[in-house]
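Quick heads-up: it's one chain on its own, the form predicted on its own, in C-alpha cells.
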Amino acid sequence: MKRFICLLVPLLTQLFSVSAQQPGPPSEGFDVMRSGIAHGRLDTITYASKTVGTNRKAVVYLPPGFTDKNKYPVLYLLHGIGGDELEWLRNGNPQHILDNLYAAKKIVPMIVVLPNGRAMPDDRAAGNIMAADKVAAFSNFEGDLLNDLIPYIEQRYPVLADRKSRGIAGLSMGGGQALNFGLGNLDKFAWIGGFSSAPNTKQPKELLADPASARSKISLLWISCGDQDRLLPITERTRDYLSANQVPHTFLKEPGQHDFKVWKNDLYQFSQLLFKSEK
C-alpha cells in the first residue's frame, strides 16, 4: 500500500501542473499584419473612476465581424511595471495575433480591454516607476477594475456580464495583478493567466487560501514564465502549491527572458483556450 501511494503522488502531481490541451509554440508570422483576411477594430474609451477621482483611459480591440447583434467573452489584458494601456499594442501586436487566430478559426471571439493598471491620478509610467505611490497604485487597480472599469465595458459593449465569461491575464506586474485579483474575485473571473508574474505576486497561501473551493470555480489557470527569467521563482512556487493542493492548471516554462517574445507566445497559446469549456 505504501508503495502504492509513492507511486501515485507524482502522478497526481504531474496531472494537476500540466495540460495536454496547450496549442503548442506559433509558427513565423503569427504577430503580423496579414492582408487577405478580416481584421479586428481599436477603440479608445475614457471612463470615470470614482475609486480614482478621475477620467481614465483604455483601450478595446473588437474581434472581426463584431457587432452588436452578438454577445462576447471579456478578456481583461494587463501591462507591467513600465508601460501603461499601449505597452501592448507597442511591443506585443495582440491585435494582429488575434486577428490571424481568429482567420485561422482557433479562438472563440472575444472582447480584449487594455487598461492601465497604476490607479492613481497621474497614471503616466514616467518618472521613478518605482516610486511607493506608483507601486501602490498596481494594487489599488482592483477596486477600479472591479468597481468603475468592468462596468463601463458592461454597459457600453454587448458583453457576456457572468464569471464564465470574464478573464484576466497579464505580463509582469500585470501577471501578478492578474493572479491577485483573478484568484482572489473568482465571483467575477474563471479564466486567469499570469505571464513572468512579478514580485507583486501574493504569497500562495494568500493567493489561494481555499484551493478545495476554487477547483471547482476556475475554467483556466495558466501560469508561464521564460526559462532565463530571474523571476521564474516565483511561477513556480505558485506551480508547487497549486500542484500539492491538487488545483488543476496549466502550467509553462518557455524558452526565454523577461520580454515580449516570450508573453506574444503565451498570448497567442492563452487565448486559444479562452471560453471554449465550462465546469
Ligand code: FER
Contents of the next structure:
Amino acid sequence: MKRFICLLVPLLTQLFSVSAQQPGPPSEGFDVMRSGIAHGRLDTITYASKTVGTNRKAVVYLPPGFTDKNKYPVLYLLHGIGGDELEWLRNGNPQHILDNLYAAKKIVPMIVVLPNGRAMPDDRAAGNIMAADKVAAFSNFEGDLLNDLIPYIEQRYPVLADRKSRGIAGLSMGGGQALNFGLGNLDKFAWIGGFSSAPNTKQPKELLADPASARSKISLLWISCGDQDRLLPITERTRDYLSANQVPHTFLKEPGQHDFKVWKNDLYQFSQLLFKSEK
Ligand code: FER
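Now that the form predicted on its own has been shown, please provide the structure of the form predicted in complex with the ligand.
Entire complex below, previous chain first.
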C-alpha cells in the first residue's frame, strides 16, 4: 500500500501540473464572431519611431468593457516573415478568439498590441520577404519595441507597466523575436510565448545565458510547434536546453503544420495562462 501511494502521489502531482499548465485545444466555433456577447475594440495607432526614423503603424485590441478607469496588462503579439501588423487579423481572428474566451471567463482582461515587426522604413511584406535587410529588420525591431512602441502604449493607454504585467508572443519569425527579446529582457517581460519559432531564434546559450537567474523571473515560458512543421527541431532544441537547465516551461507539440490552425490553437491556450500566476 505504501509503495502504491509512493507511486500514485507523484503521478497525480504530475497530472495536475500538466493540466494546470495546458488548457487543452478549443472546441468548434472558438474563432468565430458570436452575437450576444460583449466585444472588444480595435484601434489603429501610429507612433513615431526613433529607431526606424519613420511613423509606424500597429493595431491595438482593447478588451470587452474596456475603461480608462482600469489598468490592464499588455500582450505584444507578433507576426511571421510574410506578415505585418494586420497578419493576425487577416488570418487568425484573434479578436474573436479573445472575445469568446472573455465570455467564457477563461482569460483576464488584457490589451493586445499587434505591431509591425519588420523595423525598417519600408516595412511592407512585399518583394523578396527573405531578403537579408528584411530579415535583419526583424532583429532591429527589438529597439523599436522597447524604446518606441512600449513607451507610446504606456503613455497612451491605461496599462500596468511592470514586467509581470507585460507579455510577448509571436508566430514563426515573431516566435523567434518573442523568445529573443523576451528572454533577453527579463526585466521587461515575465510572460513569453514562441509559436513555431523560426531560425531567427537565438542558439540556446545565447538565448538564455543565465538560466539560474531566469528561473525566478519567468512567470510563463511557452514553446510550441506543429508536429508536421520542418521548423520543429528549433523548438525542440530550445526545449532540450530549458529542460537540461531546469528552467520551467510549457512545451506543446501539436498536430499540424506551419499555419494559422496551429497558431490560433496556440493563442487560445497561451492566452488562458497569461497574467494569472502569482510568481
Ligand atoms: C527560414 C525559414 C522560415 C527563415 C525564416 C522562416 C529567416 C520564417 C517563417 C515564418 O515567419 O513563417 O529559413 O529564415
